[in-house]
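Okay, so here's just one chain, in structure tokens, the form predicted on its own.
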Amino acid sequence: MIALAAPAMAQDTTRQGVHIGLNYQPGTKPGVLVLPIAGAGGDSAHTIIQRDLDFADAMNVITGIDQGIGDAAVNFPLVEKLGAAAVVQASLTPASLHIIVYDVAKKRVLATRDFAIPATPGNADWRMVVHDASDWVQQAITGSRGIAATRIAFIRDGQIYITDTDGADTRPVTQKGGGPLSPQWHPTGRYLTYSFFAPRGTQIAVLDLTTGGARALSATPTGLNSTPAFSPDGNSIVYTHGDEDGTDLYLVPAFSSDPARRITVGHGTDNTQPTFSPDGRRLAFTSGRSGHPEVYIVNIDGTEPDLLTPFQFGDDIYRASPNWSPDGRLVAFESRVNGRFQIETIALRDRTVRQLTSDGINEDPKWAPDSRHLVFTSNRTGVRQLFILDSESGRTRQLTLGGPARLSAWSRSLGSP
């Protein structure tokens, strides 16, 4: 049915500035056929790419087809009958993953690219290159980059773990002890910031994932310091500092010893869980200043605090753990609904609230870089685990297995431009 493309067809259209992306009906998902991949590790790469494209929720991945290899080029009429709008063909050498994407309707090569890949199939770096290739394939087909080449950090058994977005390569990155909490990613993916228990309260630390070394921020005061978040440029950290007069938000340089600067003045109330707007100019955070927890917005200099979530009276009202979407349109948060926490979003433009979950107790949402998917903690299986939700279709899949997992954070893309 299909043969390897001739070398003359292997042009990297993405590097020449040519517009890529299929033409297909808005609101529909293009069908994608991923062919078997030749070379050492090809079966694993094929499985990963198929799964990545499926988990993206933007394409219909065609499986269960007998994909024979012949001497001719792609049999476009046949693959079109199978429902494929695009065909993905790849091959592996010890140093390279070569990928061609075909546009079935136009019967031509849509895009092609080579990815440098480690020689040992299956290790973390090798898998990340394959994830990166999946994201590039998605961009070639839909015009929107995927989220496979990202990682999720979370807390389990008193340690920080990281995992790929398909749940593979899960491993601890801190030693037991110290009780780390609330990990958050640096924009580059090289660092994590988190809080930990210290002799005189809780402190903020920065972990270098490349070297494995961690350091406490010396500029933070003693006492309660928690829920840190890197600024979008990675140069600063906003965190919560608390004492007997309540808790407020402070800003501190991430990589110097300059003193911290106070942002909020809560007058004895609790102000915590900051999350940056994509442009770094504002923060969404949880505050009890109205008498119960609600989500507020404030400028980075502390001016113009504004209630974001709709104020209601009642003992059951509780809204917390905000997270600003990377595209700036939405803030996700947890809200108590009929006595149980659920994931909701609120639109910045018109303050429309939308409930996304209803099964079990669901907490602590964090956006993916595509502003479409969310990772959150849920007890729906009887044990707290992480789940990933597609906010457009409602499709939900379980990410973690084993011991309880909570307090997750989603990195930006770790792949190539």
Second form
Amino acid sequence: MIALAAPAMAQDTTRQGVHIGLNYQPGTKPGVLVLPIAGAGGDSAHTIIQRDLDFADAMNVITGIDQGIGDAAVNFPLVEKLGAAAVVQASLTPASLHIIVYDVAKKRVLATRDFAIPATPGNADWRMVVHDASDWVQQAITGSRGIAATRIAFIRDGQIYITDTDGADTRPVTQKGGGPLSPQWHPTGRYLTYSFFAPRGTQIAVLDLTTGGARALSATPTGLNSTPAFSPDGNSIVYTHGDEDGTDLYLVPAFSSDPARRITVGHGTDNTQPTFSPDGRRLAFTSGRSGHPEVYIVNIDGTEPDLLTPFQFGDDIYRASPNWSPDGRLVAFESRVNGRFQIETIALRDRTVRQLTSDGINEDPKWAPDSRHLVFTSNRTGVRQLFILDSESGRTRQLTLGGPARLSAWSRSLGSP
Amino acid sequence: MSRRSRVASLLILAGAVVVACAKSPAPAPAPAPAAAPAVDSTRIRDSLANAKRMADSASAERERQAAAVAAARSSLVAKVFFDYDKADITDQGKAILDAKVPVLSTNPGIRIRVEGNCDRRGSDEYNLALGQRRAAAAKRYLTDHGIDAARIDIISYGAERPVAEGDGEDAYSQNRRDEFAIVAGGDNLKVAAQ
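The structure above corresponds to the form predicted on its own; please provide the structure of the form predicted together with the partner chain.
Full assembly next; the chain just shown is listed first.
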């Protein structure tokens, strides 16, 4: 990876015939040009890679150039004029997607790689390989891995759905019935844990996406069991359990029937929505112990509970749905602002709060693996749908269409490292 | 058919009505009519009138009984409402719960499920916990008034099962509620003695 030291040259967005991708901080994002891709499925792969790099918000994707750039040899003087700091050249054979990334300033190959790819262009596995290639290209150019080769789980119409980050391959992974809520990914992407309604309470399930089999956790078989979260190492689940005396957080092995261990002592209050710090040693969670919901932090052994969000007196205070960024620096949450919920972040270091949304009611933020993008639920178009927000630029796009969607969760990278 | 046998069959009919009405759980079963060995026309008229009176009275009693059972049942399932983001039982809620206590005491075979619900504002997940506290609050009130805790299940549906759609305090206030479902023993509801 690189040192595209000199970021892209100052870009002239008025150059005729050239559209520069969304550009919030000119001069700080390298321009990238993806050359047309030959071979079966090449057009589709070209479109996907361009869109993935655009959605990543880390580069300016230069589009609208179809000719004269050179297939065999990259025309460096020309692409430099177009504002490209990097050029992506790819070719498809029935078994492989071959990619070369060029460093325009140094006029040489920056990185090259072969991706094994299924023979059927367009199917879900084929598309995931292309997304993986996009993420690798981004890493080669910027040093940060992309988030295209991930999936997002959510609730729609009483079922858990999953979708790719570009909205493709949206499909249910549970049957109707049971009212599943709060899906959360295992770090491997193979399992989802979630809650569902049972006759005498709410239970936690672990669904194996590979086999389709689901298993209910048995550690606390009655009462309310909700908002499960896998630990970063994938071995444990922390969830909320309560019967008649409030709800507290409990830790249980994810893949055995060992008993649960209580973490929080809420004295009859609500303590729910745990989210792990990336090192697995702490949790952020929502608690009503002060009289209204606020976000707290506690060690995984229950020690040192601490209010994270700044406490304020007043009737309108309500902060919930924390989600710890994978880089450990921020906790995103929902906060009521003038009667409507908005997405905010708070920095662990200095507790600086930022409000990221203002349009409609916005809830349940969940970080992407890049600690930069968030998926959240918003009613800004009428019914609740999922949107993806770049926390750096504020750029927002709608992810889901169709029936109302909510309670999303973003997987870790499903691509090859 | 002779006169005597016609009267006898009328009496049997009247007796059958009484028996039929005695089957319902009336507090004091009407006494069986005395046999009428010496029958004259006046006594027959009286007897017929009496039988009709008893039948009417039994029917009225049946209606009273049915109404009392219906009232008890509706007390038992009457909803308790809550303030926003609160799980405290209000004075109005206490009155509604107070009316359930005698029904539960009189019918020890009844088991109920308290279902806590929330309005749609706020976090869906936090609302599950809030609904649990609302259901637990009603259960605690009932057990504090002598009802065996083992007869009361609780569950939270959070904001997942609204009874009123849409936004606004009208809908919200209807949705912030405990519902009470009879899960066993509700078929032969007895009414507390007045």
